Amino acid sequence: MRQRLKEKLSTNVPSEMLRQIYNSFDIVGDIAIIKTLSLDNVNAEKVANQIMAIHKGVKTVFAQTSPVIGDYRVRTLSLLGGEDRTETRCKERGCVFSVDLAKCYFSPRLLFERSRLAGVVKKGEIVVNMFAGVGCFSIIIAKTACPTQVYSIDINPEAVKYMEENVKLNRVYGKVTPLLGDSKEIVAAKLRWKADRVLMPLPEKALEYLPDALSALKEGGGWIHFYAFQHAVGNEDPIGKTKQKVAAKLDSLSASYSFGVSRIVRSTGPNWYQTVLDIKVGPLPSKF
């Protein structure tokens, strides 16, 4: 798909402009987002029109002009062509998600992980999602597994607004509880010793919040799904490096644990990887 886009563009976009477009783009609902260094207005319109010609359902094309940054995990988008709006709806695993891509974090590249975790949640479990965004992990789990409750936390008010809408759209009232705030504070105030399973799909803060994830687990322990960004060059193993730093943190907290599924989720840049560790935690020390 990506090669086809560049091949199509090569006939009417100068080669020096073509080199400004990264070999990657996402489609969320009827919006496409590409990464580009720079494009003038004429070539921006050509790129947008070509994407919309290839993908008939796409009505809007944006360029991502900043990385995902800040506690709210947002990025700057610049309109290249089509309708001037950032709100859309997309479907995944029989669920419908409403999202504003300029105000909330959403990545279609986590589709496999959302499906995978929904497949490991057991009937009757209580799940705490510490970094829920618009609720994709939480709602897919609630719809396709049989948890008793999913507590779904995010610090971004816009994300929680869309999460509440998505709970209604997917009819998971009572199963998914949206909670606005810092997950450290919410776990300490409301969710200590509640969870059979804790999700941590925010690589930038997962290590910092690991003690809070432990305190959310029931006293007998449970599972933590830990996501990280890991740098690795040459023969270095991204999974091994992630395990090393997580093990050091858990050892410092006197936790008993073992690693289950451990995998590279995706490449995020030259020598950078997103990784996930499924961590089985044993009975917790009394301080938790």
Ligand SMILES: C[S@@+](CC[C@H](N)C(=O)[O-])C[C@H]1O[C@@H](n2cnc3c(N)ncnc32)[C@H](O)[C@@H]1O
Contents of the next structure:
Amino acid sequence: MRQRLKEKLSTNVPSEMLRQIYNSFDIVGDIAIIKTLSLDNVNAEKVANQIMAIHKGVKTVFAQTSPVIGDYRVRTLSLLGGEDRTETRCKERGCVFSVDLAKCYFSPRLLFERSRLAGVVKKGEIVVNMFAGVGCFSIIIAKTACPTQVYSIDINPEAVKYMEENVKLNRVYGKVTPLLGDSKEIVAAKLRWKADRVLMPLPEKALEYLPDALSALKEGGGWIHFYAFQHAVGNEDPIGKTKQKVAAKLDSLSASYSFGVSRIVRSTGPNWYQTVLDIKVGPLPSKF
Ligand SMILES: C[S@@+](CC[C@H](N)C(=O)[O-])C[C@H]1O[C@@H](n2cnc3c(N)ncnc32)[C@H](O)[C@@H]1O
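Got the form predicted on its own; could you also share the form predicted in complex with this ligand?
Up next: the whole complex, starting with the chain shown before.
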């Protein structure tokens, strides 16, 4: 389908712009988002119409006009064609997610990670998701693994509103508990020593919040899934560099740990990578 669209667009879109579109094109439910910033109005309409002609399910096409920014990790969108709305529903791993793409974070590019984590959660576990968004990781885990409870925290009231709707849509009431607020404060107030596993899918804050993740784990320890953005050039290893940073922090907290699966999730720009480390934490010092 992408090849067909490429052929159609190549007749009226300059090749440099075509390359940009293809490096930055996502479909979420019935909305397509192009991350290029330089579409002029004439080309924009053509591009939008041709995307909708080829992808019959797409009813709306937006350009992303800012990076993902702020505490809520949202982006600004500018309508290129189709219906003027930013709310949609999409399916992933047998779950359905309702989301407003202008008010909440959502990335279809984390599909593999969400499935991977659902595959490592064991029956009966208690999971804390410190940066849950509209609940994708939490709900996929609740539906496909067999945890006792997933505490699912987000600081964005809109994200928590959609998370609550998604809990209903996927019938995981009682299994996924949406919690609105700063995960540092919520962990301190309600979730100390509760979790077998903590998810930290917010690379910008994961290092700062690592002590809070430790304090959410049961006294005997557990697993932390730590996401980072890592710069690496030439022969530098993005995973090795992330490990060094995390090891320095864990050593300063006197935690015992070992690294499990570590991988590059995706490339996020020239010489920049999103990485993930699965960290097995041993019994915790009493200060936690
Ligand atoms: C990169 S998104 C991850 C969303 C989700 N895990 C997903 O895969 O769709 C990070 C989320 O963390 C939330 N967030 C940012 N700071 C936070 C904090 N201090 N406490 C709780 N949530 C926070 C944002 O609102 C955003 O929804």
